[in-house]
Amino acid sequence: MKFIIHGSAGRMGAQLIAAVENSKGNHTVAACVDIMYREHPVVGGAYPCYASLSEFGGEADCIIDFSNHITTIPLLEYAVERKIPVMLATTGQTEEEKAAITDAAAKIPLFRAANMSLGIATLCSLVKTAVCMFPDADIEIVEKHHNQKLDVPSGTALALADAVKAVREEADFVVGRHENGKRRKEEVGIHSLRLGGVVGEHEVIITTGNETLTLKHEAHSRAVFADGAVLAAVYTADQKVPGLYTMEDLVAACK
């Protein structure tokens, strides 16, 4: 399959490239697609490098994106208007980007997922056992990531929460908790955490008051989102009809 890098100038583009050149299949990287190209055409390696997706009309297999969520309307209008399937892992979207995400999956397959890690979507599938498990415990959700991170939450946070949520739907949301006053009992907290180079921790915290359990995930390197991604495009782009797709997909489609 033929890949397109959108991001590919970031954080993940060389550890994409990576992925895709490792992976197991005939997969191949298409093209390089960043902004940044335009100052510094240089980057990107051996593969054809672009500074926006129009510059491209080669032929693709799925696009993976790892670059912005301001870029995501321009992505779905090139998606869906070449028919090329889309692996979306971008977060912080705007409820109007949420919206031309959902009009897009009603034209072409589209995978979203705020972690492309397997261990995260382990994590969401545990997290929805132990809440309902223990129905009164207080639940906290604390993330980690390096200092450059601009969404807070981290859109996993998010994801752990809407896992909470799943199982309890009276769960509510205090991000950060910041004033004075007691607990409330449906109160879930997230705390959000900038320090470093951190690649990524996420940890839920559920206690009953006799005891505690601490589901926790940490990413040592951020080939393990390059490797999900990969293997979620190869999904993406197998698929035969138009929708938005998942990690809970992609892990049924791996028993």
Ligand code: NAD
Second form
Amino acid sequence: MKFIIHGSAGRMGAQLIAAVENSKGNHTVAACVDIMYREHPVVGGAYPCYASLSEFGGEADCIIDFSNHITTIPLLEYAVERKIPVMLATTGQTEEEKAAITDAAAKIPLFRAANMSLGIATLCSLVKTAVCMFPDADIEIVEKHHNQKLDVPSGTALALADAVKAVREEADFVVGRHENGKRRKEEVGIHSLRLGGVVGEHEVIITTGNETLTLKHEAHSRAVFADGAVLAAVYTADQKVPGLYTMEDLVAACK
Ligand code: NAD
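Having looked at the form predicted alone, could you now put up the form predicted together with ligand NAD?
What follows is the entire complex, opening with the chain shown before.
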């Protein structure tokens, strides 16, 4: 398969190119797209590079996107127009951009995940089980990332919040608690730390008062996201019908 790497000059770009080259199967990079590709020519130097998707009219089986949420709408317009499936890993989308994702998924196969690691997919499933087991427990979500990360809280922390909400409907999320006062029963805190080069850490802490269960995932290298993204891109390109596909679908397909 041939993939367009969108955001190829970023932190994830080089990892993605390596993941495509090292993946099982006859996969290659069709094009590297990044507004900064001239400033960072080394990454993707072996492949045709463009500043914008609209400059590329060649064949591709899927667009792998790790860029910036402001590109989500134009990227989806291009993909729908050209009927190219999309593997969207960029986080931090606005409500308008999320609506565009839903619309596009009615027309093309579209995979979206805030975290491409299979470990995080497992964590989400464990969180649902634990929250069911301890219906009265206090729950807090803590995430740590490098000091260049733009979105707060991380998309993965929000995905973990969704996992909590799936089994505890009354959960009321408080981002970065800062007001005086006791913790409300239904409150679930989400806390974001930004430190040096931390690749990504997520913790869900569940406390009954008598015991504490901490579910934690640490990404040691960005390669984990790149490998998951290539796996997901192959899965997305293989889909015969439009739809919004997630890590749950990918994990189910791997079983
Ligand atoms: P980065 O800032 O290092 O790279 C982003 C790249 O996108 C930059 O090179 C930038 O020039 C490019 N870009 C920005 N606007 C563009 C445009 N209009 N057209 C073309 N290129 C454009 O960021 P990063 O650390 O590589 O992360 C990128 C995104 O992926 C972020 O949203 C991040 O949160 C997300 N991410 C997701 C996962 C996951 O598993 N889902 C993992 C890591 C990062």
